[in-house]
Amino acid sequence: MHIVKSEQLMPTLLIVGGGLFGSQAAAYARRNGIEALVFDAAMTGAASPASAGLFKEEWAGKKLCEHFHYALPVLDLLYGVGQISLRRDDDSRESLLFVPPRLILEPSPIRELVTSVGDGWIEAGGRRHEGWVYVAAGVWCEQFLAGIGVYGKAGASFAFQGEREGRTRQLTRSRQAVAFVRDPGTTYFSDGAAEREYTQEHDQQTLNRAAEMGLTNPIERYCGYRPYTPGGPLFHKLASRTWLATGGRKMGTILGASYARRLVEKELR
């Protein structure tokens, strides 16, 4: 087997996965003047694609929001924080900060399967490649680090063509169904399923919800699995040079960012 050795001073830092997490490790690493490799095999089911990119300090609650005041400097330094007013039902406003995921994913990941990792190396083409090592592998981290019971909730989010005017509307306390300008030229809508069976008949709901928004014929459908873990996200040193971190749940966004900068900050100096 060839093994990749980094002829730098500074270890390369391997990223397993071009999601939230990893991107983000990425960009936040070369901005720190570390070089960073993302691998990421473009698996079926893949969350970050699908993800609204939307958030607030409330929805992160006591337990996250440590998190949310960590990772806001890192997305305004490397994307830049937005702002979405969406309209609700009795016409109030609520506004929303905004970092679209086609600013943060990797735009070229290495398209090869990470098959194996271990302190400072990473197995993938059949090739070792060494160096920093984190893996940021959403539902498929249970592979690298076994027991730790990353489970996937699926859900699926539509685009419809044309720019709507932003809207919102609250389903449960915790769950609300949004529609806003999310890439250009289209309409993004989420109603925030997120089911550990997913079934046609979601989907058939969230369409429903869709179209009474206004919002009928999607033109593009986005589906992925959330990773959960149990008592929450997790940033786990695997060994001297290797780390793993998952279960964003919804919250993919910052705890990406958040992640980033212990990590970058913290464990690599």
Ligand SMILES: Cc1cc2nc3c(=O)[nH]c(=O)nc-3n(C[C@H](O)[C@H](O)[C@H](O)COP(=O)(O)OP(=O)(O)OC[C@H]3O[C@@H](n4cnc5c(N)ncnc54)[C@H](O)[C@@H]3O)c2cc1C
Contents of the next structure:
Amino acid sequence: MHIVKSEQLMPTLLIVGGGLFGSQAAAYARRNGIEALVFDAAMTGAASPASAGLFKEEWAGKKLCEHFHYALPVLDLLYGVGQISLRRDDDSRESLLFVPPRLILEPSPIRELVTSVGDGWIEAGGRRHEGWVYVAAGVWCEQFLAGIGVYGKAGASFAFQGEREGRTRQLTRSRQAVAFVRDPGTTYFSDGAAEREYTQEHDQQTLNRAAEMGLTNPIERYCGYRPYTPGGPLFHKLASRTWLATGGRKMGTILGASYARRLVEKELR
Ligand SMILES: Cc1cc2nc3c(=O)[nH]c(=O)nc-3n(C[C@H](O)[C@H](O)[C@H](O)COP(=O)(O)OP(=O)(O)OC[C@H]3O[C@@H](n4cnc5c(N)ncnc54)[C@H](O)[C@@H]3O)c2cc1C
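Could you output the structure for the form predicted together with the named molecule, given that the previous block was the form predicted alone?
To see the whole picture, the full complex is given below, headed by that same chain.
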């Protein structure tokens, strides 16, 4: 009799979306011995390339603090969690946790648009693939689960030539501008703008704030739609072999890691 080992029967995890959510799920699945394929159609307005990659427990607040603690060991295991110290205008310092998006984002996803998703299958590039399915399509999730009401709040971040000292400035109670070295050789700037109707004026305001910190003539602009879902971030089992997660808002690093852990440790069993 031919005995098939159980690991040979393990389905491949098919991931729709190679942003912070999908890439972390792929990395954590592989770490746990599960093969993962990431499909990403490089949509204009994807949030993750614009992300600063910063987080702290205080930002998670009471509502998301469980996610923070659940996510931290995964982030540390997969990428190593760094610390960034930013100088405030009064010369005091703020310390933030940091995982650069470039370490997280799937380097070579399959560049195909996923056109259809069902229980344990997806269609992309005119082909059907079977396995476990994780839809991590950011603001584009609505097409796979109508009625979730996902919407985007857009913001732009910019990169400037050269490495400058890390700075931060509180703009409102829940919004701050940051300038720091996200990627070697450049200084990244974001002012936390999150607008449903994003205009050129918002871009200009962000650039003006960067100029106030001495950053002019950007060499790169990233504009992304942070996914928001009514009632908070969403992790949903769509069918026996298909799951969906979105709603990363300003906390995509920890929410993506928290849901990756939930998927791999609690669902793919
Ligand atoms: C300026 C800015 C700064 C930010 N700073 C931080 C920060 O410091 N810390 C933090 O934690 N978060 C930050 N965020 C928020 C964070 O970026 C988001 O919460 C996070 O990126 C959401 O990840 P996601 O994977 O759900 O969505 P996305 O990054 O949008 O990824 C979804 C992916 O799905 C793909 N896709 C969609 N539909 C399909 C399809 N049918 N077929 C194939 N591919 C598809 C898209 O191409 C896209 O790449 C910031 C966001 C912005 C805009």
